[in-house]
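A single chain, nothing else alongside it, follows as structure tokens in the form predicted on its own.
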Amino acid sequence: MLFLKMTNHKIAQILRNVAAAYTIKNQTKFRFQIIAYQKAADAIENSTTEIKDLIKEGKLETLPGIGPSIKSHLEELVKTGKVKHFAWVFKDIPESLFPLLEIPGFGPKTAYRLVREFNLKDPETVVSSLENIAKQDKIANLDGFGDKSQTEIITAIEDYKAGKGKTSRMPLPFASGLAQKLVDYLKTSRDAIEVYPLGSLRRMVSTIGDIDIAVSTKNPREIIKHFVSYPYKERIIEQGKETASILLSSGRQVDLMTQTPGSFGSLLQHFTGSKNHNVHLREYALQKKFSLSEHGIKKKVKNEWKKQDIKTEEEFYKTLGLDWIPPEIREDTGEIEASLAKKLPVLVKLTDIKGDLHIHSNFPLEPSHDLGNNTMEEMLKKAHQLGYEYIGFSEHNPSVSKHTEDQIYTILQKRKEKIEQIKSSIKNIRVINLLEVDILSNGNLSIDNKTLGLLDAVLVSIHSAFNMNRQTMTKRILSGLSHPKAKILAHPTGRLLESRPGYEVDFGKIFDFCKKNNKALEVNAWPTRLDLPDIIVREAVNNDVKMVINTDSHSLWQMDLIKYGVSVARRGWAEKKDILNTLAYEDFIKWLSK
């Protein structure tokens, strides 16, 4: 099998296919290999640096989950386009099964069984071919399938082809909004005691594949009945005694599971995951003679397993001798060891945030990019409602192509006068005169020093020429960030989730520069950015690089998105001390003025 165009997405897909092939060969024998390849695939897909560049720089092992064996395979893959070991793994595994793995409900073994049973060899046509076979009533007669399975396969393929169900990923804020409506609806039932989202949504991962919800109840039948009566559903997919699934009018699938209050803690922990966290936890538990499941914890006493009901997650972890681990960091990246050592971080909280420094008002400065929708006064009122001490207005700089330097100076002088007027009339919140300024392709800032003197400080960012190589882009960013007025690098990777990868940049050099020159990196809470990514937040924390969490708001409602920036920071193990806009106003201004 030859692999071409070695993008991170393609490499991650190959590693997931390796894990699937191992599953087919012998799931028990190759259990650790399966976990390792899945974990490596996740790390690579979330990396903002191309694997080929990490290999070139000898830094591949800096990615979590890349051990010596996988590292050597990746080096061989990038260098030659193939891997000798992978050829053995894929031997006798039909290529046609891999497209089926993208369809909800198709695991490796099911896909393998079907392509072998019906001699489906073409990866390009396998989905349509299997759909036709199912509609011809040829699957129901297979041992282990039946009419229900056949109907589910037809529905899954139809949903997949229509882009419904679990096939495409959603930005975290979109998934969270859908789930919150369901959670609020379920809480209207008198039989719902507790309601939580599960899985990657509860861990606040940047993109979400599906929505799972758990309900603690003494009456699961009524909860299921209430759930499938959700007014915004398109249809009921499945309705059982303790679980159910519906398809929303948005085309998204939602799965519900219920549990009695006595063992709800075990279900909540188990289905929050992540898979790697739970595997590590089970291995640790076995050493302590515990057995874990979604139904409770069993303790082996005199060769007998005695079950203990677990009401809460705190009780679950305490029973194992661990401190409670926040959901956002349950990724098997050292959190279990930190819990054992009583060294878990005290993660930053939404209530720690004292101000938002990336706010676009509708002040008419004829910007190079989009203008905000609300007045400064309206945004200040919203900031006061959020309990902020201060706010930084940072509209895009006026368009350089449409204005002379003198015209830009005049526009920003009028803006400064407006801000000074606001300062004198509004006393319940402090205003900081900032601006988001483009770093041009040559590394210069897009407005001159005279005009920059009108501002308290600036956020600098990349909005053009994204395809520079790593060395050139790094030099460009450091040049722009080196200006005395430049204090914050906004949306530092430039990524747009599900549409544009981040540009190539050497964050080791960025980190060193920020530490030495009193600069900060932004964690941008905009739904399709969530940038810095959590992996790089973790690296920044480990390198003692300071960050700010901002919304990049252009409208009032967007100021509420700050919670998603906080969730990204939490996933990166950031504490209050790592985030500068947790400082009180006077302390923040001291930092800004250094």
Ligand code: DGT
Second form
Amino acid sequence: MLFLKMTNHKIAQILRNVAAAYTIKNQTKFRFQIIAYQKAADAIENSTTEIKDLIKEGKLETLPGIGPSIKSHLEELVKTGKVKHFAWVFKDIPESLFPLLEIPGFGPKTAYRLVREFNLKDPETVVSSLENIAKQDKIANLDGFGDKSQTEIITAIEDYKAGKGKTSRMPLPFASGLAQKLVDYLKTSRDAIEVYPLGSLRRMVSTIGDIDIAVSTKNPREIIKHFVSYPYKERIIEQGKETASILLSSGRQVDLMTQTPGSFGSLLQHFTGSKNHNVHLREYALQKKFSLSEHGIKKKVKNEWKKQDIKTEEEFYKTLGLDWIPPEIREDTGEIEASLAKKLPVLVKLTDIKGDLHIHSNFPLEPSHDLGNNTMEEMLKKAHQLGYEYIGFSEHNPSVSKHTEDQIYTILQKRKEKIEQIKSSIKNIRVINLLEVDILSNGNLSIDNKTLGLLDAVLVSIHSAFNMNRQTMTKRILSGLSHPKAKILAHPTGRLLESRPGYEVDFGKIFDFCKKNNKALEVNAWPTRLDLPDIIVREAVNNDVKMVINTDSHSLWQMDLIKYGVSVARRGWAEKKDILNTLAYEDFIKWLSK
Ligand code: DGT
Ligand code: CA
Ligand code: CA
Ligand code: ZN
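Alright, leaving the form predicted on its own aside, put up the form predicted together with 2'-deoxyguanosine-5'-triphosphate (DGT).
All chains and molecules follow, beginning with the one already shown.
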């Protein structure tokens, strides 16, 4: 039966469609439902555990944003393949509307209007039918449309067909690079006082939809003119007096908002988001008789709204009686309550990191996976520049199929000699002799005890046979981790952003085991991994499980990516005490040999 194949992606899509249907029915009346369904969809999309498994184990409510009513609908959906309540929500909403929602620029209302107007009923052909209709010049004379929106619809459909859909999101470091170019460009204008990337970029979300930039200026007109003349733009999407949007030749959208310096704090806050954080904040503010916008804060005094200009973000939050909230946790998952109660976490920061323990040098140990590109000496020099106190070399183990156990022992003995020689010649940084060891499908480590004896400790990880059921995979990982030398589980979910979901693992069991046996989970900063995901970091923190933040570098420049690992940890509310490589060398080694 079809519903047995209900993936998280599919479920998230159904919930997004429910939110869209509510929007069409009555956006004001159903505003709480709309937000609730969108939030639940996000949580499910980002969950590394299948919803059907969470239901089986009665753990659905461990996902953030799943309240009792959505929970019971999800149970019904997974059990029966349909939901009575959804049938009511979708009543009178043509199925052909939903494919249009995948196209950039199409909201539920526009899509609904168009499928009704042209009587488009077939979800399979709706996109191409609409394209033809637009090209036949039939949309321009509809009420509320016009030549401009007709052209926009044609371009949007063409972009969509060229793969520039809403669904493809950029890896964070890539988007940061794009945004930096724009920031540098905008700063060449004499009218730009301050320029910052905001939105999901400032919140350091693992993947970025579009780029948002805020400029503080006394002359918005000039800034907008300068912005829309960006040499790498493909076209202008929208140009107003204070805001504008362009499409880059890469197909990526950039939104710009300007504000005068006196009110820049309000814009910073508004445009950083998240939307859920802002919506909640606005409700809280209304109770206190404040009204919030990107222009400032208004206070109701004797039935009259008085506007207050807000220069900085600190001032913004302070005016509402709140402590300033770090952007990484502005997702409406308890941060407003924590701020009110003066219980915000003191998040771990980049400068707390004292070492990187997942470094692949080019030492020739003939692994079956990839070798690094730089010598140990080069990587140590870089680590010293980064201000580290220690570093752990952890190349992949020598290929098991190409060597005998004795040969592997010999290779690692040579490597140990090399490391000892480096230790006696390089004194400005401490070196730890680690290795990244495969956990085989039977749960054994890929190298034997005698060879493991040559090493200070090892990182263990899964690089093969990903398609195991949850129970078997969990057993396999715990078996690998139970070796006394195994201290860190590297890239624990195995996910690859936008391409491969993580393998199925019972993190409840992993947490218990790590806590009891002094093992740590890695937060891997590799741009398409960022693994653990922030949501699981948060659960690890709540369960008092320790983590380490590593880069998994195979080249010198990749060692700088540590900041993205730190941001994932911050998004998971991790403090310094949760991250072991914030410890001084002596303390870290003490933990390693526990
Ligand atoms: P993205 O682009 O999908 O990675 O995610 P964001 O968070 O950058 O979202 P985006 O670009 O749509 O909007 C940027 C910020 O603008 C968002 O984080 C908060 C603010 N914002 C956008 N739409 C709304 C809204 O409807 N209400 C409120 N209060 N704020 C909004
Ligand atoms: Ca954005
Ligand atoms: Ca945006
Ligand atoms: Zn690995």
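Residue numbers count along the first chain shown, from 1. A quick note: this is a predicted structure, and the numbers were derived from the prediction, not measured. We call the rigid core the largest set of C-alpha positions that still match within 1.5 Å between the two forms.
Core aligned, does the CA of residue 237 move at least 2 Å between the two forms?
Residue 237: C-alpha displaced by 2 Å or more between the two forms.
For residue 188, state whether the C-alpha moves by 2 Å or more between the two forms after rigid core superposition.
Yes: residue 188 shifts by at least 2 Å between the two forms.
So, does residue 429 move by 2 Å or more at the CA between the two forms, with the core held fixed?
No; that C-alpha moves by less than 2 Å between the two forms.
Superpose on the rigid core and then read off how far the CA of residue 228 has moved between the two forms, in Å.
Reported C-alpha shift between the two forms: 2.8 Å at residue 228.
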